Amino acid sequence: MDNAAVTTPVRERDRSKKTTLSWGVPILISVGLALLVLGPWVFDGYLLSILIRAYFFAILAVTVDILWGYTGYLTFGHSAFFGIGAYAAGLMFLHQGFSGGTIASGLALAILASALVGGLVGWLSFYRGASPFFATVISLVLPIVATQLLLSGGTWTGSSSGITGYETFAFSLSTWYWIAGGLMATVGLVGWRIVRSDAGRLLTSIRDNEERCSYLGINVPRVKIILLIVTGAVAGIAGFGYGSFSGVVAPELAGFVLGTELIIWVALGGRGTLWGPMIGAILISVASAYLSSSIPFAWQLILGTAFVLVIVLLPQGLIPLLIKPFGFGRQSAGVPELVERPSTGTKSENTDAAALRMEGVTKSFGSLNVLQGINLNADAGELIGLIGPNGAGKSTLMRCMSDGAARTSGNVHLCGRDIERRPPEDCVGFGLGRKFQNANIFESLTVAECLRMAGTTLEKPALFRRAPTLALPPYALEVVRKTGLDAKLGTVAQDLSHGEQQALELAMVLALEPRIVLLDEPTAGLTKTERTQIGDVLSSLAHKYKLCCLLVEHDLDFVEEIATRTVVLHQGEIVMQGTFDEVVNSDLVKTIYSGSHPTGQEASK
């Protein structure tokens, strides 16, 4: 079937959704827009005043939004910073006068403070081996640890009493509406744009598959804390606001209890929308305001039970639903068109050199030995077919290869780059690409935008736009033509089929331009037609495009197709390698898969 005929229901679908986002959207924003211009004149002063402070609350809701909608980060520690900004302004004003200088001063203040408390947390949330619980658990004690740090400032904090009676903007009502709502639109904005822009994507794939993201070369670390370090610096902003028009600060606003109704707040509007915690952030706000007076328990009580509610029947979130019909959500930036991208060149030092070297590597369980004394070397244009029998070592050994930290000794070479202890991504600068044996993807992606997330270390995603163009070396095209990928690039990779998936997953491997392929299993619950094509493809890249490849694999009819080495490894130990021939034929082999063990002599021979 031509591939015009099969992408066009897709680009049909494209456009119906860009129909709907040409009426409902618009509408909605300038809604809004006009309330934000018009306020002043519909609400009384009352109102106003509780709109001002959710405008600033709505600005603190998106950066958590950011942060664990869209990155998989679950904070409680955005109203630490939110804290920072606001007690920047009171002690500013209050010790330092009011005054052009001090104003500068007291923004500056709390956008560095924030933004260094931020790099101090992130750097202890997701330093190497950290888990996601840690830096959960982190983010808990950042607002107790600020709360304690500003109950004992005694008078120069004000303490459990908080800043009072500083002077501060003499501004009406309505400029400080329109000055919050205005701020609280740019960061929406800002943050809507950049969320479906190309980089945006990159928060998606963090949050879809972290390991993955590291074996495409992606510091996910760095982009954690720079992320937290931007965010924290928003938020700061937003106290700082909000210190200035209220002229009170006090401990609360950096308290736990702050954080968790920021979570409320994210998980009741919808989380990973952007639009849906800023509207729930304000529209939890007024009721709050005028509630809590008059229900203050049961105001808390329903508060609570909407929130359980939400997460077990509606875990999107009440706003997405609500403006569902207005074409909000996640569209379809279309299908962008695949070209060839020109080779960047080997990304290793020493061309010469062979694509891997291993030298006495072992990898050990406390006394359990599963690797010992690896010595393997591999040059570019080989095909190594690595077998063995279950519990050989052979994934081990792939790890190994891969990550500097998951061998016990010995050394690793990619390339001619002596490895060390570095990380995985650290290991895909040196020209290495993995392959895993279930398909490791980014589901909530489209076929596109997982190839585009896969090159991002040769070309940086765009903050603020999506590319018309995806580009991809030729032999990660000759994948994606060859198994029909080219017709799905709008389809969303959780929906493609098991071949498809790995297929996909082979692709953006290759868009890396690797020069050492690892691939664990890849033909496992293939069909024979999928099966004869990934054959095809890896027998190009070895003999066309001279890269190397190791292959892992149980299909010994499959090795023996494509293979230009083979190796066994039995027991963590490489006992034989040669041609294919030589060692199926071999009583070694034949008496290791018969399920004896040869002795260590019997296995040097």
Contents of the next structure:
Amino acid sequence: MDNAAVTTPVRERDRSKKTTLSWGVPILISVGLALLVLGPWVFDGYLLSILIRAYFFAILAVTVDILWGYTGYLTFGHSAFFGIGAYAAGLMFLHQGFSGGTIASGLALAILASALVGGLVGWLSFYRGASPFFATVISLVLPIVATQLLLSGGTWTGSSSGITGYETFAFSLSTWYWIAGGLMATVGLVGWRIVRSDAGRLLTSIRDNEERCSYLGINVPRVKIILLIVTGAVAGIAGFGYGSFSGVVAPELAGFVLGTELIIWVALGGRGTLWGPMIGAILISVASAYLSSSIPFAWQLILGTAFVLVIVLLPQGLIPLLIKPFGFGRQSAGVPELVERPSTGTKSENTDAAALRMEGVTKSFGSLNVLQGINLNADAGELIGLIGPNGAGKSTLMRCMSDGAARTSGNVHLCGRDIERRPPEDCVGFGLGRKFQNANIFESLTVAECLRMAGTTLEKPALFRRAPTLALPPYALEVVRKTGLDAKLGTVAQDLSHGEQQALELAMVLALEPRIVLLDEPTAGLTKTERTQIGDVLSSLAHKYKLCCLLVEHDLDFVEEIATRTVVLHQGEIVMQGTFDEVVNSDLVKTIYSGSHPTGQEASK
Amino acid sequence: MALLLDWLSTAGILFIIASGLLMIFGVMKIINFAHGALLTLGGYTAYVVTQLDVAPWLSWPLAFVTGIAVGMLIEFFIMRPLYKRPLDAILATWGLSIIIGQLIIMTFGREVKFADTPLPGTWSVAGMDYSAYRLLLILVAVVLCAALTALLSGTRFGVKTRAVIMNEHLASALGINAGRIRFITFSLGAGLGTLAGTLITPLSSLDPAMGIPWLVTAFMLVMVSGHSMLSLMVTCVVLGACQMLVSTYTTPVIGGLSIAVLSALILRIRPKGFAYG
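For comparison with the form predicted alone, please write out the form predicted together with its partner chain.
So here's everything in the complex, that chain up top.
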């Protein structure tokens, strides 16, 4: 087991620094495990039963942290899954009696029902173009619907008083303590391994930059739905345990208030750390149990105030702050070794077809026609410079090539495949790679992690570990080596210079092994040297590796140097194409660039 | 006929509740979770006015002013540092609603209370007696809708507000003080929240948790309606009708859920909601 601690979003910057690991981590882990084992001899019965409940809640908090702290999906409704699990236990034992069969079917029901609801809520919440806000809104509706359904279930669900008096496991408190503690430790450890693995980085990528994810061919909605199903099922199991232990289930377990309390625990404990929310949930549950009888209103007031203060002043939470001196929250930068990936060849089935074919593509915003009937073909090995004055529709044209939903009418084929109305991730699957104008990367990931994310569609990332090597296609490796990024694999992307970020994004796009590369003003803001490097890279992509490159560029000198064909876009139409000299010397282009005087200035700016 | 009036007054009440939330959401893209607590606060203002034994009408201006004052404080101390973190801003307002709720409990206790209605009795509409206060609320909703629409589309403040909504950076570059626009809208939205609380209190009883069920309904209405007060009115009328019909033909419990569930489905199928027609 790696004994470096979990990262927090805030502290991920520190990762590039070499830190010597203190003894604090193993000591704290040992103390925690010792308390889990020795609890029954240390605590009295009352505290023990509070802790058992708290452990089940802590499991729930861990799932919320994975959703919110790591993936960026703020949910107020995860309590509903807990409630489903608890009611699965209560209803099964009350109506079917308590036996080995009902235990198994109750547990199965808890898992299946939670997963099913998770899938349904996921389908409702996550789709292409849904705002993160909307998902949060749906998460609010979920517990309210759940509670109302439980309330209107009459005697079958016990309405507002819930279900009680059913027979359940005749375990002693100590046994329950070990069951709950063991379950919590298992969920915590498995979760910890996953969020720190290569696959776990995917969650952070989604939080950082969903657009980039989908342009790396990752089906973000599907990842989120799967995540919700899995975390929902885990919450259901925790709820089942809670319902079996307490012998009472009430609609509050599925309610909105518990859902928001979870958020408070996670926020105070430290989102994006897993152990923070776990400890937060335990401490606050225990404190609530003791204080809510002695100072009920003041306790809630303190909690509410602390929550607001933490959100405003300490977004990383309280517990990371307290434990920092012990060496928690630091991580040595594990840098994988770069290796060359032999071509996977998955995208080269249709090598005969043109890399890009656009027929009659139009795009209009209301009555404004930005693109009117674009016909454009491009073959492998071509390096096309797309030029035109501002507002000619260049960027819109790029969007129409890479996102099926973008154009108003017309057809686009990538490598012989019709993109129809498909999302960017499918276009990427057909062989497209798109580099944006502003460096579109994962800011809190390291260079190596960014590059690994780019290869997700080609090589499934490991779920429980970090791969020791990072495989890239030869031309991506070339970019990484030429620009010196290979020496900065452990650096967090947001700490790179502008030019390095641009190079990183280009390397990420190339790691997709695309057959068509779209580049939006790749030289903007680069130094002279960087510009030459990019030029060399692009030429070698087209001529050596036979990729089709299409770049939008304002720098006409750059286009002259590298483009094999120049296409002029003006007012939404392709007015001319040919070699650079043909285009630049034509009267038409002079007119476009210099206004209404054909004999006026040079076309180049 | 009674059904028609029920429907219109339900729509009116929904509009009154949701308008303050829309005000804030429209400009800041932030859902003010403290809205539920503000409704409660407005309700207790009505209770205080009742206890003081002065004209119940006074609770309207009093609640509005209280809400604006509270809104100013919240905006200044809590919201301002969080504009760059909209999801955290939502959370902070939820924390605030806990604080406001607990302060109300500590001051007034948990018991259910009642407030006097400013307008008791019934009015006769087309030969039928109907609660005068509910009829009044229809009128209030219409006036509120007209006033807010006029404010947002007819005044200088409105033009600036829309500039901030459309492109905040450009608006700031043009010399519009976006911070001040936010300050005013947040305070105004909070004021509308407490006013709404006062307005609905005479229809039912008063307890410290009264705002929460309304919050989610108002929230969904705002999400569906987009940015304009008029589309919010349309949304309230349409979904109010759905709620009425579902409550009448099934159970009130399912009716209570219908707005939330329908809104979620509408948004899933048509993410823009009713915003453009």
